[in-house]
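Below you'll find only one chain, the form predicted on its own, shown as structure tokens.
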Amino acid sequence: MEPLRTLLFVPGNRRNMIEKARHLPADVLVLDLEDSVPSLEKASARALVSDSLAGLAPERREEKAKQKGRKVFVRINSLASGLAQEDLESVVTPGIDGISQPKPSSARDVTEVEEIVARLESERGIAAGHVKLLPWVETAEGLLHAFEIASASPRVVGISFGAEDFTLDTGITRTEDGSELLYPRTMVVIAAKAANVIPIDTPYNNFRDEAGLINESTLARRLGFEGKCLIHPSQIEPVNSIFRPSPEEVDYARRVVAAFEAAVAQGFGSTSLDGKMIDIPIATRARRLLMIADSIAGR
């Protein structure tokens, strides 16, 4: 599974912002039809996003000839809004990699979107299973069903935590340090890991506060998140850096793997390195870090 460190949301009604985003180094561009688009502009945004996907596809094909290209997703409106069907009909085209689905309450919400996507792939000559799904966990009910949402379909590559809607739904008061979100964040990570998909953290809304962004993103990585949703281009590089294994981490991971493999070759199930025990879980964690580093370097 390719890393999804940075997911930049771009308002689907802003042509100039979509054009600027084309050249930004986010792992995923998410063209947004939901929260950032006023109600009266939903239809025009839908048309603009559809046209933009067609324009992005040729560039991405050229990139993929050289390296793994950036992904392009679209965040549709929720099923409850009554707009999801029209959104999907407009944007499931050869230029899209995935759908970001807001506010699913259960696995059934995910499979309902999956069924529409599968039909459109078949009708439009898109390889079956190409379009992935990235549901959000942003309601109390969604959190309670996070694992079933994450495991509802083979198309699901990750789940995103949405703190603003979650705190609105639950009545929780948001604070600057985010301590009130520690439990739901942890539960989202656990659900994602249990389903073998990527957990993605909520956006940091104060895009002028780089120090705050770095602190929150560092905490998110420690909790087990593997990426973060972004609302401004200035957030891409700091977050990419935080979710990119450092040279020191890569070097240590290589030493861990080498030491463990040498121990196994001698018939031992564990060893030590720099005064610390190295066993199967620690060696496995080191291998995973090296896989992530290699995948990122391949871009």
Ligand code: COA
Contents of the next structure:
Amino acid sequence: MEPLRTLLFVPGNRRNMIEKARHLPADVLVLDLEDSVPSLEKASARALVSDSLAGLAPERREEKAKQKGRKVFVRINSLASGLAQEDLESVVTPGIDGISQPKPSSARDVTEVEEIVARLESERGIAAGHVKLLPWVETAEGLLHAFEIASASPRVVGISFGAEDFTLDTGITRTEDGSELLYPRTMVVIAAKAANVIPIDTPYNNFRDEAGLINESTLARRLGFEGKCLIHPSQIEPVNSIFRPSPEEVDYARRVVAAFEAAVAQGFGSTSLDGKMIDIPIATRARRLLMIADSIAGR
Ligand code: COA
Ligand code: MG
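Next block, the form predicted in complex with coenzyme A, ref. the form predicted on its own:
The complete assembly is shown below, putting the previous chain first.
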């Protein structure tokens, strides 16, 4: 699985921002047709995004090497808006890696999008299953169905928690410390893990506050999130590095695996390292961290 640490949202009606985004080191660019685009601009944004997709593929060789693995997604409008079908018709092309789907209430909403995507893939000669799905969990009903949403289709690669819409829908008041969101954020992580997809945290809106971004992202990683939605280019580097295992973590994980393998070779299922017990789940977690570090190093 390739890393989905940083997903930069780019308003689909802002040509200069789309152009700028081409050169940014986010793991995923998400061209937005939904809430960053006003109603009157929906049609022109759809046309602009559709025209921009081919150009977002890295061109020059060094650019390609630098941006290996960078993905391009489009956030369509919700099914309830009545715009989703037309959005999909415009953007499902070989140039995209996936669709970000806002506000699904249930698995059925996800399979409805999947059916349209599958038909367009087959009509347009795109490999079946190429276009992945990244549904948001951002309503009360969506949270209650988060596991079903995450496991609705093999195309689902992750689920994103959307705090703004979620608090709007539930009447929860947001505070600086975010304690009111611990429960839904944790639920999203658990649902994603149960469905074997990647949990992605909500955007941090206060984009001039780097310390706040770092705090929120550090907590997100501790909660089990593997990536975060972003709204501004300045958020890419700090969040990429929070979700990248540090050299110390990699070094410790290597020592854990070595100690555990030595123990197993001697017929033991547990051993100790630096005064701490090492057994199967701990060794497995260390191996997983090394895999994540490897996949990030390959970017
Ligand atoms: N993607 C690409 N480029 C972006 C960007 C984004 N999300 N946000 C800002 N930029 C660009 C600006 O165009 C500007 O480019 P320039 O230096 O070539 O002029 C540069 O980054 C610096 O931007 P800055 O002046 O600091 O911010 P701004 O006032 O232009 O924009 C926002 C601030 C919040 C309006 C803008 O970041 C934004 O629209 N973000 C995305 C909103 C969104 O997608 N919401 C839905 C999220 S789920
Ligand atoms: Mg939203």
